[in-house]
Each structure stands twice: as structure tokens, then as C-alpha cells.
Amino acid sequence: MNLKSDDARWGSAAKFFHWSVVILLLVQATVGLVMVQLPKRPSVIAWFSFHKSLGLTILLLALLRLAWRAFDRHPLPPPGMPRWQALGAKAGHVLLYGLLFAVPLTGWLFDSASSLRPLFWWDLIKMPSLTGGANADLKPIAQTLHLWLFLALAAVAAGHAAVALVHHFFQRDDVLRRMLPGRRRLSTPNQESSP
């Protein structure tokens, strides 16, 4: 197992930063879409503490993968890849990272503009104010921004993901095989794009 990618495939520390914030997105969205609908009482807490603490997990997630990714060598594109798809894939992928970072700091914001208490990421460390306290014109502007940011990421993250299956089943690359966890055996010495 490397931990580096090369001109065929993803290293393990990609696919680990990957797959670790597709999970995490996917329970983040649902507690999210459960919190809101919940009675507001205080049993509640925990799931808005809880999705707080899971969101600035993925904003450090995000971070570090942002980081390890400028150092790792990228894959090579599938041979014979058109300019347009191999562009298109780049600003998918700025799109994706821009609203992985957008999502939890626009939540972040939103809450420290309700500072309806201290923001303790998973009860250990205290965070800073965004805002440094209430702030009652931001906080419905941080509250939209939050929710809007989330819909474009889940429609982004849905199209990342329908784009890899167009390449598994239609063109029959190992664009998608590359990314999964483990060694897969490969088609080709040389494949394609980002994760």
C-alpha cells in the first residue's frame, strides 16, 4: 500500500481523505436534515453540538487533505481524455474543495452570530467567535449562506459522483477503480483525473 499517489492511481492517503469526508458528508447531511425538524427542547442539544463538532471535523478534514494534495503527485488523465473533460474535472474540483471549506465556516459563522453558547468542538476544545458575539443582521445571512452552500455541495458531490460511474460503466476507465480502497488491479499503466 503507498501512501503517495503516482501516474496510475491514487496513495492510500488520498483515497483515506476521500473517502473519510464522503462518509462524514453523508452523516452530517442526515443529522442535519433530522436536527432541523426536531422538537426545540433541550434533548435537542446534542444533535445541534454534535453537527457542529462534525462539521469543523470536515473543515479540518478538508484542510488537511487540501494540504497533503499539494505535495502528492496527481494521477495521470485516461489516455485520450478531450482538453474540455480534463478542464471540467479541474473546476469540479475547486468547486468541491471551495464548498467543502464554505459549508462548515459559513455554519460556523452562522452560529457564533446566535452566540447562544460557546462552541466546544466535540466538548474538548473551545473555538473562537467568528463574530465575536451576537450579531443579529449576520446571523440570517449566515444561516441562508449555510443552507444554500449545503444544497450546491450535495448537487457538486452528486454530480463528482455520477461523473465516476460515467467513467467506470460507459467509458471503461479506471478513473473510479483508481480512487476505491485497496489495490485494484488496473486496465491501464496510465489514468485520470483528481479525487
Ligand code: HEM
The other form holds:
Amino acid sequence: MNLKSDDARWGSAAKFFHWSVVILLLVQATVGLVMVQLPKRPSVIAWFSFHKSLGLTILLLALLRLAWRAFDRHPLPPPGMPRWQALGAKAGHVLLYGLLFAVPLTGWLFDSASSLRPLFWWDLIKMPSLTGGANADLKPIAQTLHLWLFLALAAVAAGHAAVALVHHFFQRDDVLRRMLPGRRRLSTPNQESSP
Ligand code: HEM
Ligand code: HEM
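Take the protein just shown as the form predicted on its own and give its structure as the form predicted together with protoporphyrin IX containing FE.
Let us now look at the entire complex, which starts with that chain.
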């Protein structure tokens, strides 16, 4: 198992960060969209707390992922990929990283501005307030931003997944294969660099 990425494929650490965040985001989005529709009863608080803790976990994973990325390599674009496409992919990834931070941070900002009850990460760590107390002006802004940035993340991620599928099924290159779990045979093994 290669922890680090090389010129041809992503390492297991990058794959772990990528796919764990995808799965957690799906759970998180579902919980978020459902919990706001539930009747306001005390039992709903548990869902809100779960959503907040999971959201902070996603934020932590995004931070760890970026830190790891700084030491890791990045596989080369597939042979023959036009420069504009490589640049477009990079811009899309920068946007995804930005939204991966912005969505949980605006959720945290909304929670701080509401100042309903202390924010705990899985009942383990008390998180600081980002506003230093209730802030009635900021609260609706953070709430709206949290929803709209989430919608932007969903749209960009859907486009990103569609592009990955086009690479796989139409261009028949290794872009998706080299990000999938396991060590799959690549169609351009001569690109493989020695470990
Ligand atoms: C990547 C992480 C996150 C995603 C994808 C996400 C997604 C969502 C979604 C889809 C909603 C429903 C929005 C609506 O219909 O108005 C929501 C609501 C909410 N989120 Fe998040 N969220 C994330 C992180 C967080 C974090 C870290 C916190 C707080 C620490 C948080 C606090 C809230 C709260 C309090 C609501 C309810 C808003 C309301 O009452 O209108 N979220 N979230
Ligand atoms: C919420 C969903 C997703 C997010 C936030 C996300 C985010 C990202 C990010 C930030 C990168 C760049 C990695 C880096 O340069 O460090 C990446 C790469 C990649 N993602 Fe996703 N992704 C998501 C869903 C998907 C899905 C569903 C697929 C497959 C259908 C996919 C396929 C890929 C592939 C193949 C790469 C590598 C591209 C390359 O080698 O240049 N992603 N993703």
C-alpha cells in the first residue's frame, strides 16, 4: 500500500481523504436538509448536535487533507490532455476546497451568532464561539450563506463527478481509475514512477 501519491496514481492517504469526505458529505447534507423540516421538539436537538459535530469533523478532515497535500505529490494530467483542461481541473479543485471550508465555517458562524447553547464536538471538546456571543445581525446572513454555499458545493461536486465519469467512460483514461480504492491496473502503466 503506497501512502503517498506518485506521477501516475493517488496514494492511499489522498484516496482515504477524498472518499471519506464524499461519504460524510452525503450523510451530512441529508441530515441537514431533513432536520430543518422536523417539527421543533426537544428530540430534534440531538439531530442538530449530530449535524454540528459531523460538520466539524468534515472541517477537520479538510484541514488534514490540505496539510497532507502540501507534502504529497499530484499525479500528472493524463497524456494529451489540453492545457486549458488541466487548468480547468485545477480551478475546479481549488473551488471545491474553498467550499469544503466555507460551508462548515458558515454553519459554525450561524451557531455562534445564534448562541443557543454551547457547541460541543461529539460531547468531547467545547468549541469556541466565532462571534463572542449572540449576534442578531450576523445570524440571518450566516444562515443564508450556509444554505447557498452548500448548494454551490453540491452543484460544483456534481459537475466534478460528471467530468470524472466522462473521463472514465468516454475518454477512457485513468483519471477515475487512479482515484478509486485499491491498486487498479492503469491503461498507461509506463507512466508509473518507481516507488
Ligand atoms: C460540510 C459541512 C456541512 C454541510 C454540508 C452542511 C449542510 C447543511 C444543510 C444542507 C442544511 C440545511 C439548510 C437549510 O435548508 O436551510 C444545514 C443546516 C444547518 N447547519 Fe449545516 N452543514 C455543514 C456543517 C455545519 C456545521 C459545522 C455547523 C455548526 C457547527 C452547522 C450548523 C447548521 C445549523 C445550525 C443548521 C440549521 C439552520 C437553520 O435552522 O436554518 N452545519 N446544514
Ligand atoms: C462531494 C463530493 C466531492 C468532493 C468535495 C470532491 C473533491 C475533490 C477534490 C478537492 C479533488 C482534488 C484533489 C487534490 O488535488 O488534492 C478531487 C479529485 C478527484 N475526484 Fe472528487 N470530489 C467529490 C466527489 C467525487 C466523485 C463522486 C467522483 C467520481 C465519480 C470524484 C472523482 C474524483 C477524481 C477522479 C479525482 C482526481 C482527479 C485527478 O486525478 O486530477 N470525486 N475531488
